[in-house]
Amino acid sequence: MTVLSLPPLDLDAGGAPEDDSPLRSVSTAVSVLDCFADEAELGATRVAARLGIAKSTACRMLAALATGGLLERTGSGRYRLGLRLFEYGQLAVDRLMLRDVALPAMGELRELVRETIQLGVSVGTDVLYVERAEAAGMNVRFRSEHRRNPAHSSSAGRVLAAADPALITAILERGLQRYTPFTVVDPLRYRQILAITRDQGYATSREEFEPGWSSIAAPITLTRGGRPHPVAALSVVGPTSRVLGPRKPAVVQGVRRAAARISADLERARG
């Protein structure tokens, strides 16, 4: 992995460099990310207005950060959070030994229910699966397209949302994309299937990525505050009439079985 080297920036409105500019170069870089977790889509003049700064320099920073992956630019000329940001942030999620600690209990769901078996974590609007358990014999593997899938058309982007009201808001003012002729895009529809979610303590989703194909998924979580807080989502991907079909409620509590421990275990790993 390529380590991002920012090159300094004159932060000043009238262009001219201070001697700690290189220091001041990183210090925006990190209140420009900053920026995105409130928001999940920002441009220059709304950065540059956040942090105080000349829109040219939050052009600049903007296009750097992008340069190197930590931004991803959007058809709209926006930015969003990139995929470089997920690898630096796998050495946090590896430390907290997300993956280490769900990887047994992964195993043993999938060869229980026979389909595969994925870890997500949130990124912006969309679900990262940092990990994949593929069910034998699948005859549709894990491909790099399929890392990243859009938090509102996803089982595993519902349980997370359903407990974040902002990353809610943020889905919402990206927009609800259709994907499928049964993507869920009415934003009242939307919100009444998370408050089902939180219910009932697990989210479906019926085809609404990619025809054919449907997900359980319940939430892993932490204690805090007092409260449990979903860190990430386990979810069961495959053929509707296998997951959706009379086999439902053995999926169902297999997936919330399987996710309960893996938080007992996170919270034991956390000591």
The other form holds:
Protein chains: 2
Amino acid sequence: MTVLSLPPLDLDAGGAPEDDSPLRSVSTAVSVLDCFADEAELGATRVAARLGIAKSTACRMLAALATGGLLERTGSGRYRLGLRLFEYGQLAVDRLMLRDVALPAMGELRELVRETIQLGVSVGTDVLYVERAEAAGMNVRFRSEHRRNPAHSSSAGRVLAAADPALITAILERGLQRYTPFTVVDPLRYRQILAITRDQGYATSREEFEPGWSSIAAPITLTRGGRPHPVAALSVVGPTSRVLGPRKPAVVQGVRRAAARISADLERARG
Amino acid sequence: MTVLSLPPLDLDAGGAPEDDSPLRSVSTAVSVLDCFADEAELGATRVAARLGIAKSTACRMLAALATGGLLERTGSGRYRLGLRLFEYGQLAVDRLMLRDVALPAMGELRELVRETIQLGVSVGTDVLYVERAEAAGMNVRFRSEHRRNPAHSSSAGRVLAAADPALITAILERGLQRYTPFTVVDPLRYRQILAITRDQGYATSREEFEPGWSSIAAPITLTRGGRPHPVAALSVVGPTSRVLGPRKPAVVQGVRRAAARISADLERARG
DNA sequence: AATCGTCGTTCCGGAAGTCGGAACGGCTTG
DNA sequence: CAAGCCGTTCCGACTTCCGGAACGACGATT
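If the one shown is the form predicted on its own, what is the structure of the form predicted in complex with the DNA?
First the chain shown before, then all remaining chains and molecules of the complex.
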């Protein structure tokens, strides 16, 4: 239920459209798209107000994006995200050749531990979950607000960051925001946790993002340049007592084996 | 395996960038994105060649789209679709409030008929499948090349077009392309089939898109302005003998009931 | 039922962004 | 070692785009 400020915007107290590259109109067009991350339907006036641009400009942007299929018109002159974005998004994930390979192992792991299994990749300083196998009984599709996590507070983010110094510095530069009383916000302690993660080959998160919920993650690696490099994270998430209690060793073993199997399959698929 | 020319491009023998709206740079940026529908990785040179623009322009476009997160850089200076598109795409589908509502009924229908169940929506003159419940045993995620169908050759496209005169004319204007010897390509026959669809409340397609595979679809409707209006299609697809053979009445009944249940749930969810 | 307010759209001139060609540096290839 | 290819950058001329104001339409309010 917590709403995060996820897009990496360097907003300066008002929402002015930032320009850090040429192609100003393209940049603003992307900013227009970003507006639809928060609200489902928007008109020219609200977009113009949010971006601090002229209403006519916003109108043109919306029309251009709509003719391109990235937006769609909703009867009453407003706009919403277009289904072409769904196609592009599916293509983007398909081409990772990750989801298809991971799905069988995720299903088996779910049967083994009877908890929800997540497949996450690194996007900026966040973890984006591209697939999820819900624990039996929770038949709801995972919601938009739970599709992305800040990397520092999740076990998946830790296995992804552990082997990526650049990502660690980016995470620390962004700051370790506190979400629960258990969130690790001390940089030294965070680095220490990452070192432990490197050593033991898996990571945990004890109610650091959402009270009552904990997770264990293992890295999915791909050998690049002789060394295994993590490209994704497989995580088991559930109530703390169920994943970090007596069953923890079994869960750890299950995640690590599943991640190792996916890594091997991925290596073969991309061979 | 058949590759279709699906994007609604009015290409004029060469691939020149079409401009039908202001915001030329935004239009070309969208065209740049379109290039990635075919190829997974592209560089500035190939994009420039495909769109008939200067290499420098293509480079700027790629850079701008990458800073916006719509594209990502792949080590070697090339680009690929960015995962932000996945987020936007998921949002676009989530906001239809369709997938979550339909998923339980789709699972039950799959258990009932033991075939693959598809949930499709209308996009231009195509049907885009936003969810699929694979028949047991076929545990593969549905592939990109099967995520979109021309509307005239699929049962889902027929239940969507049956109540939409504008869509019918659009489909006919585009032309009824033949994919198999069974594809209906005669406009009069096509209109007749749509009339039958309207009457009986479901549609069939007998190997009209892929040899050996047939489907039965029923409309998911939403009451707008007093009249039920189809917003999606639920279809069962499988080998012809299994869906159009002796089991056809059972399949028809199953699809119609499931679609009706989804329609009711949808009505309640959007109320 | 009429009026006011709001919203999306269009038009126009000034001005800024953008396009295309050529040159540069890095990389792979022969 | 050299040559070709590719992505990137620079620059001038030009085309396009931005912003303000007006228009038409829809909806709500009184």
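Definition used throughout: the rigid core is the maximal C-alpha set that superposes within 1.5 Å between two forms. Residue numbers count along the first chain shown, from 1. Since we're looking at a predicted model, the values are computed, not measured.
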{"item": "Core fit, then residue 240 C-alpha moves 2 Å or more between the two forms", "value": "no"}
